[in-house]
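Single chain ahead, by itself, as structure tokens, in the form predicted alone.
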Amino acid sequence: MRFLITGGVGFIGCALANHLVREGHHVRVLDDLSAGYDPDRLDPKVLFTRGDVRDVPKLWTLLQKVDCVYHLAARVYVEQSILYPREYNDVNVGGTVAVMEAMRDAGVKRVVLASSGAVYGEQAMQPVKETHPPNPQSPYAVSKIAAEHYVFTIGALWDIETVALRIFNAYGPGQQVPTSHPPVIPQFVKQALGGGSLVVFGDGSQTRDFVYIDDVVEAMVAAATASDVDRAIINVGSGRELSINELIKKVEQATGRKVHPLYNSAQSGGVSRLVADISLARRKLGFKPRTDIDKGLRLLLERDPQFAAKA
């Protein structure tokens, strides 16, 4: 099949196309570099473009004899949505809305779109249903049910075929550290090996969906070529509810490394609890996660460079 990845150089994105190239797929990358990762990582074989995917011509050039979109191009950092809402409207709206007309005028008859589990926010029933009602708490949230909305009611217009996989945590090698809001996994393993404090906000209690990078791509792959998806929202996570303070303990386990948790009352942990229900991708995408967190912090250690070396 042939692929076009936008974000296609991001944490996600690159693990996704140097899967599909392996597998002997034809795949594009649109990225225009902004959170920093290297396209260097991406297999020679991915045919990367850096540019902005709020920009139709290119998208046009991009799309000819594509049969599949993975629209993952997207601001990302919640805390960042809080301080710059217009940027991620912009970019996580207007973006979506451009590959859509792009995707309408070249033909291209299925999308998948990453949006996430932060669209739930707080919500009274556990495990997360894609039947609950979203409840929104970030820019950031917000913009990701916006980019469903358009994607279904675009696709439904013009016969494209849809789908929105919500994904909760991900996780692996080659996710970045950004010294400003980093993934809790990557920056606990950080800390531990370089012998710092974890900083915890509120009190450790608060629970989340932590899912391995391997069976994230596995999930996407399988929405490609599904039936009976068009339409359909569905939950890609580990199933498994794990508390920060939880996971400090398997991080100390993996590293062999005892930490100092300190606790800023001060800030919120964010929402108290969060896991996914994935009944619904195990019926559609014969989705089941391969990976506990036991192993994927112990993959992590093995194959991430900036850890294996100090493990």
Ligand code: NAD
Second form
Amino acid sequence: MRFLITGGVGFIGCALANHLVREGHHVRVLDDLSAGYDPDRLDPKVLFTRGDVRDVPKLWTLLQKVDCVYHLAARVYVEQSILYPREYNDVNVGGTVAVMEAMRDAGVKRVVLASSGAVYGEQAMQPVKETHPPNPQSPYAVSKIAAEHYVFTIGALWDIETVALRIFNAYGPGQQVPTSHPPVIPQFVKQALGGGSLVVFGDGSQTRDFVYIDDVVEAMVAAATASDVDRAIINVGSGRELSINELIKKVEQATGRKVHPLYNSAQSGGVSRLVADISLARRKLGFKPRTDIDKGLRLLLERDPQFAAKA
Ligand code: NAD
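For comparison with the form predicted alone, would you give the structure of this protein in the form predicted in complex with the named molecule?
Full assembly next; the chain just shown is listed first.
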């Protein structure tokens, strides 16, 4: 098959692109490199174009003869979105509308949208099912719900098959650790290996659903060809709930280092509990997460060059 992956140099997109070319597919990637990842991470068989996802003429060119689009290009940090909501709206919503408009004009038949578990916000019932009403707590979460609506609405009007995957907290090799708003797992591993204190926002009792990158890629691959997924919203998580304090213990076990948590005030935009119900993914995509947190942390330490040398 022929794919276009927007945001395909980033953490999830690069893993997906490299997997697809290894399976013999043709893959084009569009990325503006704003997240700072190096396009050399991509397998040489991936055709990389630097550009903005809102550039419709460029999209239109890249979409010729494409069977399926993975739309991942986005600004991705909850806390940053609180400071820069306009930027999040412009890229995440505007970018999605641009992709759908270009797909309509180029006659592409399917799009898989990378949505987020963040759309659920605070929910009384856990694990969260796709039928739970969204309760966004940040501009990032709002932008993802808006993107879902645009994808489904424009898709229905123009006969484009649309699937939204609500990905929970993905982690694994190849995820960078920016100085501001770093994702929790690589940040904790970095702090554990580097010594010093490990900063926790809140009391550490808040829970998340951490899903290993290979499992995310597997769900995404299935979403491109599965039947009966048109206009479906599907959770992609591990289905396991882990508190931040439990995660600290897991990081200690995996790294063999004792860490010293330093508890700071909670960040806004966060929620107290979040875990995915993945029964729909199991039914529609044959999804079965293979890598639990212990194995995932081991693989991260082995395979990620930024940690392997220090582990
Ligand atoms: P990432 O930041 O690593 O990748 C996003 C990529 O999009 C980056 O390479 C960035 O340069 C690119 N990009 C940003 N703005 C762009 C623009 N205007 N034009 C072209 N490219 C642009 O993020 P990720 O973790 O790989 O996430 C990928 C997608 O999955 C995002 O849509 C994100 O919202 C979603 N998602 C990720 C997670 C997670 O845990 N990583 C969870 C839920 C949803």
